[in-house]
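We begin with a single chain expressed as structure tokens, specifically the form predicted alone.
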Amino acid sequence: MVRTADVFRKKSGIDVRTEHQAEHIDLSEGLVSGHTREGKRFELPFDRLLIATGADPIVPARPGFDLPGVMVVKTLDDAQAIKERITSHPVKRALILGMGYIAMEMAEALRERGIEVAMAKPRARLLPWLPEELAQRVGEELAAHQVALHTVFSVDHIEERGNHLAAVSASGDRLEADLVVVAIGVTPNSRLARDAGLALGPADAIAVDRQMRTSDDRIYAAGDCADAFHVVTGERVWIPLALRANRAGWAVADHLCGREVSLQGVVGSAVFKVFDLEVARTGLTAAEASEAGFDAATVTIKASSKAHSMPGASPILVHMVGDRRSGRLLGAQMVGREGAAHRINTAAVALHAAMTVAQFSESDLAYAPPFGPTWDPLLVGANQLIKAMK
């Protein structure tokens, strides 16, 4: 926890009201109303309003998903609840529903505690936004740490038998566990905005302009509840990630203090760790590029994370996407034991600058044997992508 409520109250003079549930926004009266934890009704007037309600974990409305041993992981309280469940109940086997960022990190955290881990998802691909060769490398890393993967497994319901749980598919297949972690994604918490009549964007996130204003210019929205503009396509997207949420909050504060700020948008840069592996992405995948109307060309290369003569050098896989018509760089994905997490930022900056692949290939990147080969893996990928785009 970065800061307590009392710090806001005493240091900054902000009237922080915890345990107040906002339930309704009255646009005509300029009022927010709701109830306190004790059930007392409150009304708060506003001249300007910021909605920063975040996102909620997705929990299927199916039998058994409300059982005590079925848990989500989104907030600090969720994490604490999982820890308490593990310490208060004999948890030898855990089943994670989902195979995204949070699911992968939970798999590692549970294995660190000596718990058997299985993961399940309805679709066939492990990480559908990763090219097959890169996704296969992630699968190998999970297998090396004894994480069982069950793709094409759609949970119909969850059963409880004594202290044990079972996720059951429509065909009757069962996955047994002592703990089930639901990590199938999040959805924007936009109900207050929707009910007030504010416009919504992709995935029903609150639609905002580049100044974070909603369809009512008195009201702003920031964080995981709001959408953004994609730098590469120019279209609205909903990509709930921490940097955008923080930056959007600062932008709203600037506006409320009289300073005009316009945010360029996002390229969807993200990275996560799977045991000893770094998995990173920025920009568009080949499928996303084609869907956006680009003539997508791709290349996948295998390089070394540092000079081959250096101890600890390991393979790094780089996949890059470019547009044949404009020559523009559109996206990149990387997987490796080292170097992927920070190298992806180089590609992200190139996307913000709308660089072509040829321009990117001539970037003067730093070189020293302990940190990379003379030709950085991204430059190798760019040089190969130029050939694929011809």
Second form
Amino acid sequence: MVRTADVFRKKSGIDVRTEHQAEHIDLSEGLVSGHTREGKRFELPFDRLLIATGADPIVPARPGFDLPGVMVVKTLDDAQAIKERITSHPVKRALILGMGYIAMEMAEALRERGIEVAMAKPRARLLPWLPEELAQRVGEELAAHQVALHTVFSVDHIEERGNHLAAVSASGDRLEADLVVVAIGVTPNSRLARDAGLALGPADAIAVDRQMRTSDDRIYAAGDCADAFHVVTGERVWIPLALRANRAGWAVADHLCGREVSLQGVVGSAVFKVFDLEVARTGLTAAEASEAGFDAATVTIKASSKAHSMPGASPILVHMVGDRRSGRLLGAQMVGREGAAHRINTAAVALHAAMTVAQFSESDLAYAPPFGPTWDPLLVGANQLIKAMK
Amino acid sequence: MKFVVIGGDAAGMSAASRAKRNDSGLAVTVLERSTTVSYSA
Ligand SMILES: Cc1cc2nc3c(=O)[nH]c(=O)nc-3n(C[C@H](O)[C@H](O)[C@H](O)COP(=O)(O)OP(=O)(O)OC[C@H]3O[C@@H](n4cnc5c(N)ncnc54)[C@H](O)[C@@H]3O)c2cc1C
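Please show me the structure of the same protein in the form predicted in complex with the partner chain, now that we have looked at it in the form predicted alone.
Below, the chain from earlier opens the complete complex, with every other chain and molecule after it.
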């Protein structure tokens, strides 16, 4: 839901100043300054400051990325601009740079409008954080919807010829399109904090404690511009997602008002839909687990989304990761037509509770034929993982 | 107390709204570079 600045001003009594870009934080004076869109300079004193500047889409500083028809997708305005481009120009073919979840959601949206879609990325693996078998299932889903995947394609520059665009690789390979969507990732908008000398964490996100305080305790940071503690590893991570942003915002408000706050952190739960497929993850992948020093054991199982007697049942692929030394559950990833997205939350809560795989396997999970087999796919996975951990 | 928020989206507006609900006497200002603020909580 989008509420206008006016509603906030009148109903909530919040002084919302749109078209005000903050450019400098003066820590010694307790001032934030910047310019309005009209070019007027402003300066504002604060007792407490929250930096909630989010993340910006990464756009390579290569020739042609500033051409009209080369677009990013981050804000509502961006989405609107893409829509307008499609209606005002004949767009037969689109090229999406990047193959992350935002890129895939774009692919689906463009295919729904009957536009031919190709996707390109520099590295070889589709969704490298997913186990091979699960990533392959996603690749098949994209192929089934006529999305062309060009892996190991590194764009050197983008050219314009007449009304057409072409992304050109260093070796001269070309991918032609009428619209190029750049969705190669985001980067934390932490420049204000860095310039003010505040400590940064992973990926240059602003480092915050469990009360969302930065290295200066008058300054908070929250959301995509800030880092978080990972509940499984205890390490700082940068996982820019919406629930954390909202929750961190609440934490700031409560701490500011003298309430006790200590956020546990994130486990990296994420879901997205790609055409008719749900893709979900929580916790660590096998590679992340090994990197964090765990002795990772993994299983991949195939279960059914409904009891076998039910019509319309479809397979769910479940991958689970456990630690041989402690017996702890470390993570789970799932792919399926139905029943994957929300099921991941069961594993997410188990991670917050630091359950062992054996404890998790004893959970009393709900069963009825339309919703799954008697043994929930996660329980089947856990039972197998116990064996793999021995 | 003057509470200033830079960025009027998920994190910023969550904080601003809740701070105001917690303590209506707080002076809360949100600086947002774009033309809109949004809130989805
Ligand atoms: C296409 C898309 C799909 C997504 N889907 C999901 C999803 O399904 N699930 C999920 O969990 N997350 C999703 N996300 C991520 C989610 O949108 C972010 O995690 C969330 O918006 C972060 O909120 P935020 O307030 O920290 O930052 P942002 O939403 O980035 O807001 C930051 C605000 O600060 C303003 N700002 C920045 N710098 C300044 C400055 N110097 N002065 C003034 N104002 C400034 C910006 O204009 C912006 O309004 C998606 C993101 C995109 C782009």
